[in-house]
Structures are given as structure tokens and as C-alpha cells.
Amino acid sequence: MSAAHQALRTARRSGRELAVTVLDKGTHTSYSACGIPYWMAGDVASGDDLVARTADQHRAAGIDLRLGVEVVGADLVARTVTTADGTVVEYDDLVVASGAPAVVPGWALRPDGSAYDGVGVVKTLDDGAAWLERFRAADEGARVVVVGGGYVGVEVAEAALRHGFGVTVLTRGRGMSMLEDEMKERVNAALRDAGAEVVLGAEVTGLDTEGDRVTGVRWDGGSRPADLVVVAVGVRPATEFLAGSGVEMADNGALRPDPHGRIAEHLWAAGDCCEVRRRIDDAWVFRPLGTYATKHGRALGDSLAGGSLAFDGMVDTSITRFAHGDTYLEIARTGLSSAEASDLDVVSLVTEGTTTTGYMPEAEPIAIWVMADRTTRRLLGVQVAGGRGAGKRIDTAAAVLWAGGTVDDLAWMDLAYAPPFSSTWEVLGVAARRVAERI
């Protein structure tokens, strides 16, 4: 939708006429999918609160928006798309912004391909509403198994704990795959402190069921009873309708547009169905996230209508938090992990500190992992786990990464000091300084 609106704005400024038609399989528009777990937890009162712009608002802006319309095929030569009901729609330019629905493994499905009762994903507003209904209908002390230990898995575990359910988190690795082991352990510890069971190295192999309803989850090393099972194992680009069209895709189906969103003549793409160039190492990575999607969409819309805006990559920044009872942890990262920098000669370490000066009553622990190139001293990656205010420190590190700065730049940055927030040597600067000294 950012592409559609920007295209209309650019066209109007230049006096061009432009008709924009949007075909969308879903029933809602422009909402925060990342906010759904917080709706499930009760932090957000209504699904309507997650909607940034309604369908009527899009239409009032001049967009021909058609909801509940699934595109199943595209003819790039004839310049047409075909919908599930057989309707053929012609176009001059096609923008693919089809997103990335949640992956549902075969073990979670009935033989007919539908999910068992009590099993689902967390991706759309309809998913969020369905989970709230399941939570409300569940008995006190119901058992919830969350399959997946990434951002969504951690956030949904928090929501289930808030409802008083017993929670087991199963992850086939050691937890959040994009974090260093030292940081993963802090996340796992927070989950356990809040009352969740965390099972590492668990590759789920199947479900136990009675009739159409789930009763348990099995993995290669054990099993647990379950009244509800949340599947949070990732997403996959919704580009199947382009199969056989000749469009080049990554192994997972992701598209790779240029900075203006262009794929080929008359064909454009942006958003979660695309890979994004990581500026630090020029690698193309699949990172479905709203901040990248909307920026790329705006650049695409402007370029399509004759402008020149470009979205030239990202530094791979993300953040979440886990909160239940007395347990609170903010988790953030930017840049490369040590695995992604395995071909470089790097220096990295974890610095422990507090988010405020130690003499302030609200001082909370914080851990910061910093990695830099030993030869060039260039900052390569930063990860943060800690109490309130810890996570947003990642924005400072992301700014240095965006500018191609060094670990020394981060260490000497002019960061704000006031006792309730930071010591005179801000802990992020201390962490960078320690790595600089190690180099």
C-alpha cells in the first residue's frame, strides 16, 4: 500500500494520470502483524487498534482496492493476472507485494491439508482473533506448546503466560537463531524465570490427536501434552503464482528487485516477498520486516510514476521484548552475527553493565555484544539484552553501521548522560571501547 499511495502522489505532482488497482487475498489492510502477540497478551485492546489505514481510507485516496481476491497466475507477456475465480485482469505495470505467509509444516496438518483444532499460526488479524477465542475458551491451566523460539515464539509465549497457561517452547536450535549463544541464553533464562519450559534441540516430528483435536506434540527426544499448539517456525514468500513465468527467484521463492523496486520491464516488487541487500557485506538476505517493506514500497511507487527514489539496503536491525510478572527483557540486534562474519578476522565480546548509573534505584542489568573487524576496525555487529531502555540502544549502533563507521566511532559517540538513563560512560560506548582496546 505504500507503493500504491506513493505512486499516486508522485503522479499527481507531475500531472500524470495513474489508475492503481490492488488485489489482496486477505480481509484487512495496512495493519501491524508484529502487534498481534501483544493483542493476544492483552496489551492491545482491539485488533482495530493495530490498523494503520482502513480499506475505506485507501479507497478514498483513489485506490481501487479489492479484498478477498487471490491471484493464482500471471502472464508477463500478455500482461495479465488471473484470480482464483478465473477473472483475468490486465495491467500496464505489475507490482508484486504479496508478502510472506507463515510456514505450516506437514506435521501440523490433517490429511486434507487443514490444521487440526487447537493448532495455528500468528500472522494475520484473523489469526489473532482466532487465538483470542481459543484462549478465552481454554480451561484454566491449559497447556500451550509454542513451536519456534524466534521473535514470534517468544512474544506468543509471553501472551500465553499472561493468560495463566502452562507454556512449553520447543526450538530445534538453542533459541533465537540470529543471536549469539551468550545472548540466546539470556532469552532462554528469562523464559524459564517467567515459568515457561524451554526445550532446546527439539525437532518436532508429529502431533498426538483425538479426532480432529490436538492433544500433544512429539519431537525426536520426547513429547508433551498440549491443548493448544502455536506454530512459529518462520515465513515463506507468497510468489507461487509466478511459477513458470520466467521470473528469477531465490530458493525460497523470494524476489530480488533493484533499489527502485524493478524486477524487469513492467514488473516490480517490494516488501516481505523480497530479499533485501545488506549494506555491510552486500549479501542479499530474506528479512521480512515492515520497516524495510514500507521504505522499499515508497521507493517503488515513486520510481514507477516517474520519480527516482531508491531503497538501497539495510543493516539488519530488529528488536523485541519479553515481559511477564517480575521478568522483563529487551532483545535487539543489528549487523552481522559471528556466523555471518566467519570469513573475516573479527574481535567480539560481551560487556555486562546497567542501563542506568549503579546508584539509581531503577538500575537494571544489560548485556551488550559487540563485534568488529580486526584489520579495518569497522563495526560489524551489535546485540543487546537487558532491562528497560536497553533495546533502543541498538539504534545508535545501527546508525554507525549505516555510515560504515568503526568500533572507535561507536566508542566515542556523544551519547546523552543523566543518572536515570545512563552513566557518564554510556554502557554501549564502554562495550565498544573494550572491543577497540582488544583490537
Contents of the next structure:
There are 2 protein chains.
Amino acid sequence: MSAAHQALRTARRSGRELAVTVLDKGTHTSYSACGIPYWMAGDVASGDDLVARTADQHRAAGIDLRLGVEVVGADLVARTVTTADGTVVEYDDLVVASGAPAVVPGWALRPDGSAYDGVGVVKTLDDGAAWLERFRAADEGARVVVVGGGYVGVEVAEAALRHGFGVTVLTRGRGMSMLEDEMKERVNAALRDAGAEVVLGAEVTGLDTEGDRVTGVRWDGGSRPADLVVVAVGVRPATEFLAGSGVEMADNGALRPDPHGRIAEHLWAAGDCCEVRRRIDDAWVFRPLGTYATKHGRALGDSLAGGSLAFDGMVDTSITRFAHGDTYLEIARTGLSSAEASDLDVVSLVTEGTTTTGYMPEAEPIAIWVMADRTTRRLLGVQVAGGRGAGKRIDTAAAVLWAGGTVDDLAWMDLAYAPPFSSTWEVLGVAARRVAERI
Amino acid sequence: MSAAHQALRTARRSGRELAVTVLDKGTHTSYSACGIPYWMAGDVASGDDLVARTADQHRAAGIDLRLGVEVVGADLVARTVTTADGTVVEYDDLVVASGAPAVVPGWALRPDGSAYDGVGVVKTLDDGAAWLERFRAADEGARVVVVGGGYVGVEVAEAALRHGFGVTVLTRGRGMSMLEDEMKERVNAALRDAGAEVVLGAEVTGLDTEGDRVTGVRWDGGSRPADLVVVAVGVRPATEFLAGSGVEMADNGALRPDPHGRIAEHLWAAGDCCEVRRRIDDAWVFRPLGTYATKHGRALGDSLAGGSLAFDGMVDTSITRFAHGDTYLEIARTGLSSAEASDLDVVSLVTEGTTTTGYMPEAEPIAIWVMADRTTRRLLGVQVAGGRGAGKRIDTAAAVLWAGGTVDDLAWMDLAYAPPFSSTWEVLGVAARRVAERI
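Taking the form predicted alone as the starting point, write out the structure of the form predicted in complex with a further copy of the same chain.
What follows is the whole complex; the chain from before opens it.
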């Protein structure tokens, strides 16, 4: 929808006419998938609050929006798409923004292909509504198993804890895969402090069931009874309808548009169905985040309508929070992980400090992992875990990565200091300085 | 003290011997002057909490620290300094880190040169202790007039309000001079919401007194009764002892050392007695902030002992907070003001948004002023005023300024998004994008 609106804006500015048709198989548009865990937790009162623009608002802006319409095929030569009911829709330009539905592993499914009762993913507003209904219907002390320890897994664990449920988080690795081990441990510790069980290295092998209902989860090495099972193991690009069209795709089906969203003549793509370009190592990576979708969509819409806006890649920034009772941890990362920098000679270090000057009553611990290239001194990656005010510090590191700056830049640059906000030498700068001193 | 310690560290690393003597006319070292208003407010329990390193700790590190020793003259050829009691101290290298005491205007002083009872500045730990004593002794409902609407003025107003005093803030201009008018107004509104009176355009002309005590403050256009008067009209470099030495100084007496703290052979300086170099316009500006002092001191100490660390200037970042009762406002700035950019063709705009996604319960308003160069698209300045999480966003803008980036960089760079932290397109990026669209 970002692309659609921007295309209309740019066209209008240059006096061009554009007819924009949007086909979507879902029932809602422009909703915040990231907000669903907070809706599940009770922080957000209604699913409607998560809708940035309703279908009516899109239509009022001049977009021919058709919901509940699934595209099942595309003929890029004839320039038509075919919908599930056999309708053929012609186009001048095709924008693929088909997103990435949640992956549902085989073990979650009954023989008929539907999920067992009590089992579900967290992706659409309908998923969120189903979870709220399941939470409401569940007994006090119900046992929730969350499969997947990524962002969604941690956020949903928080939501389930808020409802007073018993929570077990199963994660294949040592915790959140996008974090270094030292930082993963802090997240695991926070989950445990708040009363969740965290099982590391758990590869789920199957469910226990009674009739249509789930009653437990089994993995190599253990099992737990479960009344509800949240499947949060990732998403996969919805690009099957392009199979056989000759369009180049990544192994998982993701598209690789240029900064303007262009894939081929008359073919465009942006959003969760695409990989994005990471500036630091010029790698294509699959990061289905709303912030990239919005930016790339806007660049696409502008370019399609004759403009020149570009989405010049990303530096792999992301953030979340885990909060329950007295436990509060902000978690963020940007840049490469040590695994992603395995070809480089790097120096990295975790620095501990406080979010404000230590003598202020609101001071909370913060830990910052910084990695730099030993040869070029270039900053490569930063991760943060800590109390209130910790997480958004990642933006400062992201800005340095965006500019291709060095660890010395981050150490010495002019970051804001006053006692309620930082130590005299901002802890992010101290963390960078300590790495710089070891190069 | 940063310079002293770093010099010893660097010397030790290269096997050199250094004898470091520190002469200070005060009674404390290494304390956080910025913390004094929070001590006055009751956020910090004791003045000792503000002391980063005690005299004993400095001495244990091998520094010959002599407190209560005022230097009154220097002979840069003979390489000696003279103290108030006539002692002549020889040196190989002289480091001037004499700071900048608070300015006390003539109207605050009795004929004998001491301040009237009830009148004081906020700079040293002794000042802080005196204020706490005055606050303790004051009647409930005492009237406090704060002269000066800068950072210290606003922070002290907060402290006085917390004690239940009636507070009037007098400011010469339209509010905090380091902010644009649109942002000044937000600070003034917050002060007023919290119960303070704010008088703009008030140039103090004198005090009303009874015996040795202040009873009121007069300015061109008004007057108020006052039991206590906080003088927060700025500071001035303590470099009088270098008068006649031939050292180049700014009009206010500030020194201008190079990035290594070097002024001339065997003469070094850093800290509040110096101006600093602003990278954006390569201007010398007087910004007596602890964060610059610490960095410049460290670079100085390292360079003096044979190292090469440099303080490569600043981008004019600063931050504070005003909090009382339900009123809470974080205020920050970086880069140039519109007045400082008057030679350039600029575009600027205030954007309003929220600190988190709008649907989250913790969302608070934020206003961001962004200024860019119309010709080069270079980012020139950013100012922020808003709720929790607003202020430290300035660091991201500071990082762009540090790198000489454009408003497009700030608009499109990869800033962290999750609902508890920002809107999908981070508000700082939206503010930059709106300016970019107007170029």
C-alpha cells in the first residue's frame, strides 16, 4: 500500500494519470503485524487500533482495492495475472508485494492440512483474534509452549505471561538467533526471571494430541504438556504464483528488486516477499520487516510513477523488548554478527554500563557488544541489551554503519550527555573506545 | 583529571616516567557539576555521589594533587606558575584545565563583593551544598526566582518546584537560547504547566534587599518578591592568570587548543576554559560541557605522553529534561541553529509524531525540528522535544552530522522499529523526509 499511495502522489505531482488496482487475498490491509503480540498481551485494546489505514481509506484515496482475491498465476509476457476464481487481470506494471506468511511445520498439522486446535501462528489480524479467543477460553494456569525464540517468540512469551499462563519457550539454538551468545544469554535470563522456562537446542519433532486438540509438544530430548502451542518459526515469501515465470528468486523464494523496486521491465517488487541489500557486506538477506517494506514500497511507487526515490539498502537493525512484572529488557542489534563476519579479522567486546549516570535513581544496567574490523577499523556490528533507554541507542550505531564509519567515530562522536540520559562519556562511546583500544 | 590519568596511562604503556602535579583552587575534584541540580531536587542523596574520583583516589593513581591552591600567574618562558601564596612551581609541560566559574553579575553583589544572602550560583559542590541548606531553611511557599533560562536554569527550576517553592524563571530572550523559537515555546509551556512562572525578555536590573538579604528582583518591565535568587546566566573561562602571557584567547578569555590539546610548545589546554571546534561550520564555539572536557582531556593526556589520540571536534549536541508532577519533557539539540546558519540557504520544518507507535499505551508526543542545506542537501541541525525516549534520539542526528551526511541519509537510514520504540518509519526519519521533500 506504500507503493500504491506513493505512485499516486508522484503521478499527481507530474500530472500523470495512474489506475492502481490492489489484489489481496487477506481480509485486512495496512495493519501492524508487529503489534499483534502487544494486542495479545493486552497493551492494545483492539485489533482495529493496529490498522493504519482501512480498506475504505485506501479506496477514498483512489485505489481499486479488492480484498479476498488470491493471485495464483502470472503471465509476464501477456502481462496478466490470474486469480483463484479464474479471473484474468491485465496490467501495464505488476507490483509484487505478496508478503511472507508464517511457516507452519508439518508436525503442527492434522492429516487434512489444518492445524490442531490450540496451535497457531502469529502473523495476520485473524491470527491475533484467534489467539485472544484461545487465551480467553483457556483455564487459569494453562500451559503455553512457544516454538521459536526469535522476536515473535519472545514477544508472545511476554503476552502469555501477562495472562498468567505457564510459558515454555523452545529454541533451536542458544536463544535469539540474531544475537551474539553473550547477548542471547541476557534475554534467556530475563525470560527465566519473569517465570518462563527456556529450553535451548530444542528441535520439535511432534505434538501429542487428543482428538483434534494439542496436549503436548515433543522434541529431541524432552517433552512438555501443552494446552496452547504458538508456532513462531519464521515466514516464507509468498511467491509460488511466480513459479515458472522465469523470475530469479533466492532459495526461499524471495525476490531481489533493485533500490527502485524494479525486477524486470514492467515487474516490480517490495516488502516481505523480497530480500534486501545489506550495505555493510553488500549481501542479500531475508529480513521481512515493516520498516524496509514501507521504505522500499515508497521508493518503488515513486519510481514506477516516474520519480527517482531509492531504497539504498539497510544495515540490519532490529529491536524488541521483553517486559513482565519487574523484568524489563530492551534488546537491539545492527550490522553483522560475528558469524556473518567470519571472513574478516575482527575485534569484539561486551561493555557493561548504565543507561544514565550511575548516581541517578533511574540508572539501569546496559550491556553493549561492539565488533570492528581490525584492518580497516570499520565498525561492523553493535548489539545492546539493557533497561529503559538502552534499545534505541542502536540507532546511533546504525547511523555510523550507514555512513561506513569506524569504531573511532562511534567512540569519539558527539553524543548527548546529561545525568538523566547517559554517563559523561556515553556508554555506547565507551564500548566503542574499549574495542578501539584493543585493535 | 582526564588528561592527568591518560598521560600516566600512555606513559606507562611506553615505559616512560611522568611526574604529574595538579593544582586546583577548589575543595573537590572530578565531580559532576551537571548533577548538582538533581542533588538539589532530591534525586541524588549526597554530594559524595557526584564525585567520580576522590582526591585520595587520584593520589593513589600517582598524581600529586594539591587542593586549595590557586594559580595566579604563569611565566611561559621560564616555565613556572605562581600560586596565590607566592610559591613558584616549575614545569616541563603546563596543562591549563582551569575551567569556567559561574558569572555573577554586579547586581547580585553587595558593596563588599560578596553575594546577598539568598543569592547564589550553581556550579561547584559547595554551591550545591549551600543551595540545599537554603532550601532546608526556607519557609514552605518560599519564592524562588531563577535568573537565566538555559540548561541550568530549567534544571534548577525543576529542583525548586520539587521542594514546593513558588518559582519564577527570568530569561533574556524567548526561552532556552540554544533552541529554535518553536522548541523554546514547548519548554516554556512545560515550565508553566508544572506551575512555574516564565518571564520572557527580562533583563535583570537589580535586587531589592533588606540588610544583607534579598527580598526581590527587578528587571526592565517588572519585579517579583524573592526569598531566593538562583543566578544561572552562564560561565566564563578562568584564564585571567594567563593575562599578558601572549597566549591567544577568544573575547571571553577562552583558549583554542588543537585536537591534541596543544596551544604552544609546552603549553596545553582542555575543558571548560577552552572553546571547541564545531565540525559542521568549522567554527570555534564556547560550550563548557563535561563530555567535551573529558574527551579533549583524554586526547591531551595521551598526546602529551607521546600518543596520538585526538579530539576531532563536536557537532554541538546537548540534552536536558524538565520533569515535575505529570509534566515531563526531554529536550535536545545538535548542529546549527537557524541563526547560526543565516549565511546558508536552508529548509527547516517541525514535525510532530509519537515516541512509540501511536497505538502503544506508552506513546508520548514528540516534536522534531530539522534543518538542511537547500543546495547540498546536507543535514545542518536537529532539535527534539518530547516525552520519554525523545531526547536521546538526538544522538542519531548527531551521528549523521558527524559524518557530514545529508537529510536523505537521516530520512532513509535503517533506524530500529518495534511498536514500543517508534512508528514503522521512525519519527526522526519522517521529520527528515518531510524536509527532504521540500528541497
